[in-house]
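First comes one chain, alone, set out as structure tokens in the form predicted on its own.
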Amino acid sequence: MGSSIGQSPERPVRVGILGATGAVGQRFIQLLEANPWFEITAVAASERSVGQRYGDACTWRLSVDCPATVRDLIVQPCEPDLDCELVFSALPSATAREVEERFADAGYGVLSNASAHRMDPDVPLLIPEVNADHLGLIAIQRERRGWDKGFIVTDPNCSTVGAVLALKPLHDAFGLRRAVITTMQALSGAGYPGVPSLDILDNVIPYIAGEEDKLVKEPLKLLGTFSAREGRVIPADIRISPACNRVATRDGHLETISVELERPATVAEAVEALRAFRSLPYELGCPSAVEPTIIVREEVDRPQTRIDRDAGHGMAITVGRIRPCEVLDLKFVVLSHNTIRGAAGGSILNAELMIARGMLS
């Protein structure tokens, strides 16, 4: 845990998650659970598990066992009159968005893992290590959108996570120009009971829907400049191609990475960069905040998806075979723990940012 520079809750913040019985929904149940800045209170679902006691309705998919306080929890409807303070949103996106908006309109802070609102331009699209600043697009979205207390903050696509970390050292020491992106994610990224065996076993399959066109729009958004005159976020102006490709891995998004700078840079020069970044969430004492949040590895055959995917309990993303690029001017490898940082940790380490900077009461 960093040094608590930050604000910490008095007492532990009443959560609830929606979406609680899905597979990113029992992610954020088992880290919610060890978090000493929450509690969790409520679980909502959809209608087939309202009524039921959590242990009852959700199949436990997790290796670690269901913790006894939510087991005994009854399921709610995903209506604003949860006992709570705070909601995480595992929901599908096709429902999210209303439902996110009826949370935040009834005075809930929304922390959504769920795509609806992360491309509008007043919601907060957050890596709280990218942009911390963009934090300042609640004020404007909550005139703009006649809310009181309640806003809605979005943590990004598991395949952007990864990238626009190693990324963002990178851009603020020399610049980009452009970025071409090639992913080998997990089958937990499909949810469950996610793709079909026989599909991919023995197979790679190059296309995941919509997930080119996140990593297109998303790391503009997280890269780019908050203006609080204009009341928006300009997007960076970096030109990105992506390749997603399904592979047959349990956990852990592998990304291979080349980039073209608008200043020159050594492969000594990269790495230092990486190296030197700091995890704002970490000084301000955030208990699910790492240093360091880049692990940058010099084998010449790491990461491997296996052996790094844990790093920093998940947290952290982990940077290897940096090298000059034949084509463009770098490349390298990056791995992320897409249910952890790239879904459920992710949101929980934004709650954790808004109340250690005091934006949360």
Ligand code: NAP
Given for the second form:
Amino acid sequence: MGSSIGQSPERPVRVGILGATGAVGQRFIQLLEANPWFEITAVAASERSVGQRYGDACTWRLSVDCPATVRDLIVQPCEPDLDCELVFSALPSATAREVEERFADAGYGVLSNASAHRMDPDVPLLIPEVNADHLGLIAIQRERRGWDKGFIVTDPNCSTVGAVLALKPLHDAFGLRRAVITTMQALSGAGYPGVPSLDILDNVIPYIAGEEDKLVKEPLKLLGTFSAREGRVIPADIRISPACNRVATRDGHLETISVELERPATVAEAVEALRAFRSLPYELGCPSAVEPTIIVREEVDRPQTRIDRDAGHGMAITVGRIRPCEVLDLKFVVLSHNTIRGAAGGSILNAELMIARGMLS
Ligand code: NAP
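Got the form predicted on its own; any chance of the form predicted together with the named molecule too?
All chains and molecules follow, beginning with the one already shown.
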């Protein structure tokens, strides 16, 4: 935990989980149960599960047991009368758009994993270590939408998170012009049951619906500049060419990235910039934040998905094989845990940042 110069809650914040029975919902439960700042008081899912004990409605698929306190909760409909102050949303995007707005309208804070609101101009798309100042959009969101207490804050697509955490220090130090990103994405990224086993065993699928478009657009918002005067985020001027692939790993998205920089950088200078990166939420004492957030490895064959995905309890990213690129300037490999850093853990850190900054009193 960090050195605690931010605020912390006097009592645990009461939270609900929308889509609690799914792959990301289960991660929320696992991570929140161990988090001193939160208490799970409501779980909600689809009509299929409503009215059942969580332990009966959900097929628990994580290797740690489902917490006993949550097993006995009754699954509620995703309606804004849940017994909690904040909701974490792990709903499918098609459902999330309308449901999340209804919760925010009713005064709930909504921390969402879904893509539905990520690119709305008045909704923060947040990685606390990268663009904490974008939380300034909340005042604009409330004014535009007539919400007095509620809000929506989103976290990025799971393959965007690892890429942007690695690109941020390089962009700040050397200026980023273009990036070519190839992903090797784990099966858990498709939810459960996800890709049929006969489609993915002995195979790589070179297409993930909607994924490349997110990797083109989301980094520009995340690395963009919040203008309070204009009431918007001015997108970064970077061109990204992604290719997204589904591979037969369980958790952890591996990505190879080549970058073109505005100012030349040696490998040693890039390593120094990545190693010098400091985590604001860690400094503020957020329980889920880790230092270092970016782990740089020297071994020629790291990071590897199975070995490195749990680094920093799944909240750190690992960067390796930093070397000159024969076409652009530099190239490297990035690994991040898709359901922790890239989903539930990222959303929880967003909520912690807001608490530490006194935005959730
Ligand atoms: P999932 O395993 O399919 O779970 C979906 C959840 O939503 C279940 O709890 C399901 O409840 C509930 N649900 C489905 N339709 C609903 C409806 N009409 N009304 C209310 N609840 C409904 O999906 P997932 O992988 O956890 O993904 C959840 C969200 O997180 C998606 O938007 C996804 O894009 C995003 N995300 C996922 C990852 C990842 O690595 N998996 C990473 C980042 C973001 P029932 O069990 O009752 O059907």
